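This document starts with one chain, in the form predicted alone, laid out as structure tokens.
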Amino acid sequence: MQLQDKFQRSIKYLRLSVTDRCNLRCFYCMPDKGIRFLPKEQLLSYEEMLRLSDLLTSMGVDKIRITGGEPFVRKDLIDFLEKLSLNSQLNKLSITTNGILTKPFLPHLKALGINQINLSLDSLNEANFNKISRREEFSNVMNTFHQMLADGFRVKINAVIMEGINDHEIGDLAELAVKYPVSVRFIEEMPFNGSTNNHTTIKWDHLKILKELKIKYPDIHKTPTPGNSTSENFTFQGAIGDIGIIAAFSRTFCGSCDRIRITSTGEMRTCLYGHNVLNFKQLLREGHSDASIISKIIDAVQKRSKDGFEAEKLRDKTNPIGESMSLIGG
């Protein structure tokens, strides 16, 4: 069985958030005072996540990315990953992390066949990193980065580009692809910052980011990109890694989107910019059968919006965009 929406887009990729908690307080994700983290009983249990993963992989999902918050903040994550990795219908299991707690677990991840890690890193300047994250963890994150490379992980760097904050570091971040075999992905800033004070336009869209890269690397050019990729990929002379630009605010990739999200509280989203469409926690705890849950998943996916702009328009006016990405799942 292959799960599809009404636009014949196959759903093959699940972003599964295991926690809303994070040990950073990045201002593009949270307001100054942070957010109110939820008690454990309001989150999906690992057993519930495993059951949902089994159901979705039986419907054609073959890639799962573990997100948060910061995944390694949640206790016993490795035990959960070990059980999840046993799913024979899963072709790829990966994880996004800020790297603060990750280093001791790298051998465990490697043993489980998790060989690709996305590392959030918005600045290569320690003072600026501390300003963005409101924490002093730069050396810890960089130590984890170098250990990932030494251990042979495929590393993708995620950098959100913000006007007047780290836009002057675009060239420096791109230089990582010269020094190391990494993919540096520049991400448009999105309005999921836990605040009602959200932008409706951005200066640093994907076009401007590319224009800035061309100043330092005039020969930068596109490389073949998988049809369901969220990024446009590039390379340039001297690069041993590559560059990706993700038009997360401009939403240029919606036509080939193959992903859904499950938040740490069990809410399903068929679009990041849309509203929650299913409450898995309620369904599971009310005792719904697998067949019942599968039927509800099919129905929700069939109602999926054409793109992020349509999904945003369909949101309840009393629930405008403004949640923290930590709550949604990064």
Contents of the next structure:
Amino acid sequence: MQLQDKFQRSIKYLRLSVTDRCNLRCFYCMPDKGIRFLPKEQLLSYEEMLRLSDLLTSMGVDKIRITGGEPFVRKDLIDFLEKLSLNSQLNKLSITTNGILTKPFLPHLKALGINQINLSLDSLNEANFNKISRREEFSNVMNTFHQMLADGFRVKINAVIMEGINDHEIGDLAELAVKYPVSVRFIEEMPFNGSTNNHTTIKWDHLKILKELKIKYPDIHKTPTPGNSTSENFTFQGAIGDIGIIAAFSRTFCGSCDRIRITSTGEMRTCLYGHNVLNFKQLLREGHSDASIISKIIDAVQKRSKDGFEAEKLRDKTNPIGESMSLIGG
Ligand code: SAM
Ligand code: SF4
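Instead of the form predicted alone shown above, give the structure for the form predicted together with ligand SAM, please.
After this comes the whole thing, all chains and molecules, with the earlier chain placed first.
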């Protein structure tokens, strides 16, 4: 069976948020103070996540990315990943991390066949990194980065570009692709920051980011981009890695979106900009059968919006965009 929406987009990719907690406070993602992290019972248990993963992979999902909050903040993550990796219908298991606690677990990840890691790194300047993340963890993150390379992981660097904050570092961040075989992905800032301060326009959209890159690397040019990719990919002379630009705010890639999300509170989203469409936690805890959950998933996916703009319009007006990305799962 292949899960498909009414626009014939196959759903192949699950982003699974395993926690709302984090050891950073990146200001574009969550407020510094006043965050109320959820009690454990309000998160899905690992057993519940495994059951949902089994159901979704039986419906054609073949790629799962673990995200959060910071995944490594949750206890026993490796045991969970070990169980998840036994799912024979899964072609790819990957993880997005801020790198703070990740280094000691790299050998475990390797052993589980997790070869690709997305590392969030918005600045190469320690003071600026601290300002953005509101914590002092730069050296830990960089140590993890270098260890990941030494261990042969495929590394993607995620950098959210923000006006007056790290826009002056676009060139330096891109240079990582000259020094190392990494993908440096520049991400448009989205309004999911856990506050009511939600921007409706951005200065650093994908076009402006590319224009800036062209100043330093005039020969930068597109490379073939897989159909379901959210990033437009580029290379330039001298690069041993590559560059990706993710139009997460401009939403240029919705037409081929193959992903769904399970939030840390156990709800399904068929679009990042939309509302929750299915409460898995409730279904599981009420004792619904696999068949019942499967039919609800099919139904919810059928109702999926055409794109992120339509999904945003259909949101409940009492629940405007602005929740923290750490809840939704990035
Ligand atoms: N804590 C992990 C990390 O930072 O890599 C995983 C969770 S984090 C929510 C996943 C990704 O979402 C990160 O790469 C982060 O940069 C991105 N992100 C968070 N808030 C964002 C926002 N408002 N706009 C764009 N990207 C955002
Ligand atoms: Fe934490 Fe990741 Fe959000 Fe930063 S982006 S606060 S590391 S969840």
